Structures are given as C-alpha cells and as structure tokens.
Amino acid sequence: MDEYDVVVVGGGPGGAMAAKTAADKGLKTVFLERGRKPGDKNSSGCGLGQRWWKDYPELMEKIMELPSARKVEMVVINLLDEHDRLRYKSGTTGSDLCANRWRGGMEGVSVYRKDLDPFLAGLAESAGAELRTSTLVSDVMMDDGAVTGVKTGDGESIKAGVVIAADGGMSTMARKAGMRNRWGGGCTLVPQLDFSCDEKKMDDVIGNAEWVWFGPLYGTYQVNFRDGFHIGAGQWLRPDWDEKPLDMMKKLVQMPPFQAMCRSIDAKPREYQAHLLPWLKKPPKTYTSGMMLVGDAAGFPCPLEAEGIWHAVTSGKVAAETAAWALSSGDVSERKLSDYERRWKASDLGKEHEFGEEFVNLWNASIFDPEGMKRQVQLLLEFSMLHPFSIVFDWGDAHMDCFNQHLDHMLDLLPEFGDFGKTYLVPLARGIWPKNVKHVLLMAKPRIPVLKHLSDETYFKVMARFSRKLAPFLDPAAKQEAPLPRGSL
C-alpha cells in the first residue's frame, strides 16, 4: 500500500493548487486525476478576473500567454425583450480607481481549461507533487470514523496523512465520507454550445470582452477566447423546472441578435456539454477528520455569478497550508481541521459567502424568472433611458420633455417592484460600508439648516435617533470597512 503526507483528489484548478502548497511545504505529495490527463473532461473554458492580478500575479503573467487565451478588459451586456429584439447595449469599462487599484487595473482573462489545466497540474509537479491520470477513486479509506486515505476503481489502496478533495460538485469523497448527500444542499444543470470562430474577426467584433444576454432567457453567459467561444444557461434542479437543458440552447441560438453575431464572426458549433454545478447560499461543512474539501466540491462558486476557479486555487492553498500545519502536530482530528473553515472565512473566499443568502434569493427572483424578466427588462429601459447619454441622443421631442417622459413612465413601473426591491435589494444595503454611509450624510449635513451647526458626532446621534435603519451604520463600534452583521438592518 502507498503512503503519502497528502493526497488530492482531482487534478483540476483546486486539486492543483492544493498539490503544489502541500508539495511546496516538503510534504509527501500525490494528486490523481480520472481523466487521461488535467483538463481533459466536459468543460470547455473559464474566465478568470481581476483578483488573480491581486492574489496570483506570476500565474496571470503566464496564464495570459496560455494558446487559447484572450484578454477580458469589459463585459457587454445584451438586454434582449419577450420578442427575442436587442433592446439595449452595454459595456463595463471600470474608472481610474480600477486602473490603479490593483496591477492589470481591468484585465482579466478568458482560456480554455484544456491550456489552463495543464499549466497548473505542471506547477505542481515542478515542485515535487506526483500525478497519476486515468485513475478514478472510488471509496475513502476510514478508521473509526476518520477518513484515512483513498480507494481506487482498480482497487488500490492509497494510504493519507490528510486527504484534500478536489472532485468537484458530486463530490464522491464528501458522499462516502458520509458529509453530505449527492447534491450537497443546491445545485444548477448548466448547459452551453462551444463555437469555433474567426481569431481576427473576434478581435473586431467581440475585442477584449466577455458578452451576456439578459432578457426571459434564464441569464445567457458568453464567454471568449482566442479563437472560440462557449455560449451557457442554467436553472437550479428544482421539481418544477421541465424544460430541457438541449431546448434552452436552440432558444439561444435562434435569437436573431445571437445569429447576427455569429455570422460576423464565421462561428461554427462543435460541442455541446453540460455539467453540473453547485449554487449555494452557504457551504455546507467543508472538513471532517482527516479531509478536507475544496473548490466545487465544497460549494465554493460564488453565490452571485458561479465563478469557480479563483474560489478553487485559493481554497485548495489554504486546504494545503491547513494539512502541513496539522501534520506537522501530529494532530489531522475533526477538531484540527475545523482551522481550515475558521482560514477560509476570514479570506476573501469567506467574504463572498457573507451575502450568499442574499445574491441567491436575488437571482431567484430576477434571472432565474423568465416571466418575472419580461417585465423587469421594461424597468430596466427606464433606467437606461435616464441615463446622461441616452438623453442626449433621444430626439423624439425636447430634451426635457423626453427625460420626463420617461422618469414618469419609470415611476408608473416602480410600485409593481416594491416588494421585490424590499425582499431582494433592501437586505443588501448591509454591505455598505458604515464610513460610506456618514460620507454621504456628511455630505447631506450643510443643506439641512437645524442640523449643520452641530459636531459630527452630535448630528450621527440625531441621525441615528431619527431613522432605526440608519442606527446600526452609525453605532461608533461598527467597522468602518466592513458590512454589518445579518439581521442588523
């Protein structure tokens, strides 16, 4: 039987990482992979943001030079109505602020898991970590109730100081060590058609961006690489969900707009694929005595878009630094391993979750709601109409009159979204920073005559007293930087 300080389960992005920390800390290392080698499974690409300039800037160096990359600066927005027309058109650029916030300011970057795989399984090999493809595991080994190393479909016994399990969202590990069940408390079907295309006609159209088309479409994402892209939907698995995962994809791609584009771009299908993913508004229990459990099998996505893969590496690091922490006590226990939930909860990773219940509920409600969009798309005109620009190239009428033409129909709308704005959107001003909200009544003091005399301190008070909302932003004890506890709005 072989014997390692750590075995990983899975080669993807958070296997690999978890494999190269655990490798890059003297620790005896094996990740294992089922496929014939990293990358090579149902899952076209990804697109990787801006934080990996933040936390991984060496690997975005090279992951922008990766065959299959392109550099992501902006995402345009498609809003589409009932009628399957493109209504409105929209890009995010980011401001000066962004240029400077961090290096690469708003660059991101789109690739093909079958480059970004191998690049990041080679990581871990160069720093000493063993791989083994093709080798599908199929039970944990347990001893009294601790899980103890891993079983293979050939049979073969692979004995662990700590195993990391990085096998994603039907995370067989977590099953078999009796942690959760098949689903692990919420998951979404998601199916996408990958496109091959025309590089240099990508680059005139699409550029440096990824698309989504929003509208009674189930939230369309587009995302873009050198020479291809994949285009995807997806629905929670709920009992009333009965349409099929193919036929939400022939609606996409029959929508006029979808064509158009692909006609400038000489995009041809080659693959459709689907996979499962969980969406949750809370991981579940993420470590049991002697395992760990990392990024989709932990139900680490991010709860407000599903990006996965930062969630993954950054969550395989801190399973790794958590093992050779614990093993170097001689102490793997449940109660060892609970500091790999305390770490992850007090990273960035542990911020995303903070709102999950929040972002959920909203896409539920929003994205997720084909009929309840049809209307939400009207409210969202409105808006855009308002909008400085807009104004200025509506000639319909007086430029005044156009503006107030719509900010009354924009009012006539807004009384049918009350309760959705105070059950989906109102729960979220608990992010804004307390320091925020006393720069903007700072703002407010000089223009209320009763008021503008007294000390800042003197006139929070008041404020605090004069509106029970705005109480817990302004208690002298609340942490300027950070959002304020659930339940405290």
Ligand SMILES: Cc1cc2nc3c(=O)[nH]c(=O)nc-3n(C[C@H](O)[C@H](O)[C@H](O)COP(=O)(O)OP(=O)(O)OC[C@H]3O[C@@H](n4cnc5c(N)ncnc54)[C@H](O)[C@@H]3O)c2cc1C
Contents of the next structure:
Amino acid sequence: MDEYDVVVVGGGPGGAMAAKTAADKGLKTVFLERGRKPGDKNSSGCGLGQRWWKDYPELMEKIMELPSARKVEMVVINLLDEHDRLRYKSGTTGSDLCANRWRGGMEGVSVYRKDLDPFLAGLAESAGAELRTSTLVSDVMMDDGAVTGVKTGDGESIKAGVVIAADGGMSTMARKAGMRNRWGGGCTLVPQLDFSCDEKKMDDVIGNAEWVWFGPLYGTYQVNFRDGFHIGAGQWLRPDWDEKPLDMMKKLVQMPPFQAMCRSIDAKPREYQAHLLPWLKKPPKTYTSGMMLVGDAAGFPCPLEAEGIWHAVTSGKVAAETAAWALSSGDVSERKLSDYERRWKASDLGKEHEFGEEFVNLWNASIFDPEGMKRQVQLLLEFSMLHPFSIVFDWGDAHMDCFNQHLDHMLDLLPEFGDFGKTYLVPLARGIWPKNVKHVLLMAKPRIPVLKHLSDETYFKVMARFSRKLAPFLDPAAKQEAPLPRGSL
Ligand SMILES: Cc1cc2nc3c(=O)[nH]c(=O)nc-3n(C[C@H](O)[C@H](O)[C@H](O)COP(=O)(O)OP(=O)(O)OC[C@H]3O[C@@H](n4cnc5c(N)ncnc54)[C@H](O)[C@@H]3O)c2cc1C
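Switch over from the form predicted on its own to the form predicted in complex with the ligand, please.
Let's see the whole complex now, leading with the same chain.
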C-alpha cells in the first residue's frame, strides 16, 4: 500500500494549493484528480479579483499571461426593467485612484479553468507533489473514528498521515467520513452557458470588464474571457422557486439587450452546465480526526457573491500548513486539527464570513426575490435620475421640475423599503469602521452649537450617551479599523 504524509483529494484550485504548500514544506504529498487533467470540466466563471494582487502577486502575474485571460478593470452593471428593456448601465469604481489599495489597482482577471487549474497543479508538481489524474477517490479509510487514508474507485488504498479533502461542493470525503450528509439549505444550483466570440469585437464592445445583468427574475453574471464568455444565474434550491434552471437560462438568453450584445461580438453558444455551489451563512465544521476540508468541500465561497477560488486557494494553504505542524508533533487527532479552524477564522477567510448571515439574507431578499426586485429596480432607476449627469438629459419639463418629480416619486417609493432597510441593511452597520464613524461625527461637530466647543474626547462621550447605537463605535477601547474581533463566528 502506498503511503504519504499528505494525500490531497481533488486537483482544483484548493487541492493544488494544498499540495504545493505541503510539498514546499518537504512533506511527501500526492494529489488525486478524477479528471483526465485538472480543469477538465471547465466549470465555473473564474473571475479573480484585485485581492489576488495582495495575497498572490507572483501567481497573478503569471495568470495574466494564460491564453484565455482577459483583464478586468471594472464591473459593468446592466439594469433591466420589467419589460426586459435595458434602462441603466453603470460601472463599479472606474479609477485606479479610488481603490489603489495594492499593486494592480483595480485590476482583476478572468481566465478559463482549463487554463487556471493546470497552471496551479503545475506549481504543486514543481514543488515536488505527485499528481495522479483519472483517479476517482470513492471512500475514506478509517481507523477507530480517525481518517487514515483514501480508497480509489479502482480498489487501491492509499495511506495518509493527513488527508486534505478538496473535492468540491459535493465532497465525497466529507460524506464518507460522516461529517455531513447534505448541506442543508444555502446551496445554489448555478446553470451556466459558455459562448465563443470574436476576440477583437469583444475588445471593442466588452472591453476589460465583467458584466452583470440585474432585473426582475434575473441576477446573472457574465464573466468575459479573451475570446468567449460564460453567463450564469444563481438559483437557490428552495421549494418556493418555480423556475427550472434550464428554463431560466432560456429566458436569460432571450433578453433583447443580451441578444444585441451577442450579435455585436459574434457570440455562439458552446456548452451548457449546471453546478452546485455552496453559498452558506457560515461554513460548518471543517476538520475531523486525520482530515481537513478546504474550498467548496468546506463551504467557503463568499456569502455575498459566491466568489470561491481565492477562498479555496487560501484555505488549501492554511490546511497544508496545519498538516505540517500537526505531523511534526506526531498528533493528527481531531483536537490537534481543530487548530485549522482557529487559523482560518483568524485569517482574511474568517473575516469574509463574519457577515455571512446578513449577506445571504440580503441577497435572498433582493436578487433572488423576483417580485421584490421589480420594485427595487424602479427605485434604483428613480435614484439614478437624480444624478446630475441624468438630470441634464431629462427634457420632460424644466430641469428643476424634472428633478423634483423624480425626487417626489422616489420619496413615494421609499417607505415601502423602510422595512427592507431595517431588516437587511441596518444589521450591516456594525461593520463600519469606528474611525469612519468618528470621522463623520467630527465633520458634523462644528455645526452643532452646544457641542462644537467641547474637546473631541468629551464630544464622543456625549454622543455615546446620546445614542446607544453609536456607543460601541465611540468606545475608546474599540478597534480603529476592524470593529469585530477576527474569528468571532
Ligand atoms: C457557475 C460557477 C461560477 C463561479 N464563478 C466564480 C468566479 O468567477 N470566481 C470565483 O472565484 N469563484 C467562482 N465560483 C466558485 C468557484 O468555482 C469554487 O469556489 C472553486 O472552484 C472551489 O475550488 P475547489 O478546489 O474547492 O473545488 P473545485 O473547483 O470544485 O475542484 C474540485 C476538484 O476535485 C475533483 N474531484 C471531485 N471529487 C473527486 C473525487 N471523488 N476524486 C478525485 N477527484 C475529485 C474535481 O474533478 C475537481 O477538479 C463559481 C462557481 C460556479 C459553480
């Protein structure tokens, strides 16, 4: 029987990074992939955001060079009304100056998984990990409740010091080890359609951008590659949703503005898939004796918009580091491996899930609520008409009257959203940095006659007494940048 320090199940982003990290640490490592090669299935959109420049700059440099890569400098939001007419188009953060937080500015990248996964797997192999493809893992080996290795579909047993399960949302490993049977709510099925396109026309029409389409019934992302794109629509697996994934996809491709875009870049449908994606308020338990779960197997995708590749790579790294530490002490018990959870909760990965419940609830009550979405689009459209650039082009009346008519209508619509705001937006306020709250209060101070002569410290004390909601932000002991202790899940 073959024996390794670390056996990684899955050759996706999480598995490759776990294998690379384990091999870098000098551990005898194998990673097992059921596909003929990593990325075989070409699943998922695969847009990688700006934070890759912060955490993995050397990788990002090389990913930008992969054949299917298209730079992403902004996200274009297309807003459709109840008749599927394109009514509003806007872009997120158009300037590097807005968010030049780290090298790369606003730059992200989109790349097909058939390029990304082999690239990441190659890094693991270069570090010394062994990759076995066309190897389906069908079971875990257990001894006295502890995972001690894996069994392949061909009947081979492979012994492991530690198993890292990176086998995706359906994780056979998690189920076979008795960690869970089903996700139990919160998973979504993403129907997706891939198109081939004319590269030059894409450059002209799409540019360096991701696109999204929002409107009644639709919350659709469009990830644009060098000469093709995916669209995908998240859909909760819930009984009160009467749309079937394929029907929903058919409706999407029939939207006239979408068809116009397709015509202009010679888009031709190429492949239809539907994938399960864990989209959870918080990940369930991620370790057991002898085994850790990473990436989708652990339920890590972002609870707001289900980005998951950074999460897979990051958790793969943390899991392999934990494995090296546990193996060096000769103890891979459940208690020892619980340190994995402590570590990821203390990292940016943990921070991502601190607002999991609020984000999932917000999404559920907006993008995934067709009736609510109809009214929200109306509100957003009125709101957009108050923008100075829009009011210049409203010739329905005298400009000031136009402004007032839109304001009037928006104010009429607003009370309906009072409950929505109270339920879904106010809970997010606790995430605002105390230093930003103080900044706003200091801007108001000179305008408050009685308070303007107080020292800043006394002023904050008065404000804290005046409002219980403000008090936690004004407590001198409160953290300046991160209001919540990391890992407070
Ligand atoms: C439609 C869609 C669009 C998405 N778009 C984006 C996006 O734009 N950006 C982003 O960051 N995230 C996106 N995500 C999420 C992202 O794809 C996942 O979070 C990410 O792929 C998780 O990586 P992973 O390594 O954990 O799992 P996976 O990518 O699922 O990899 C698992 C690997 O394990 C292999 N495997 C599975 N079972 C076995 C087994 N029993 N034996 C051997 N091998 C096995 C599989 O073949 C696969 O190669 C999207 C997801 C979907 C479904």
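Residue numbers count along the first chain shown, from 1. Keep in mind that what you see is a predicted model, and the values were worked out from it rather than measured. Rigid core here is just the name for the largest C-alpha set that superposes within 1.5 Å across the two forms.
When two forms of a protein are overlaid on their rigid core, residues whose CA moves 2 Å or more are considered shifted, and D401 is one of them between these two forms.
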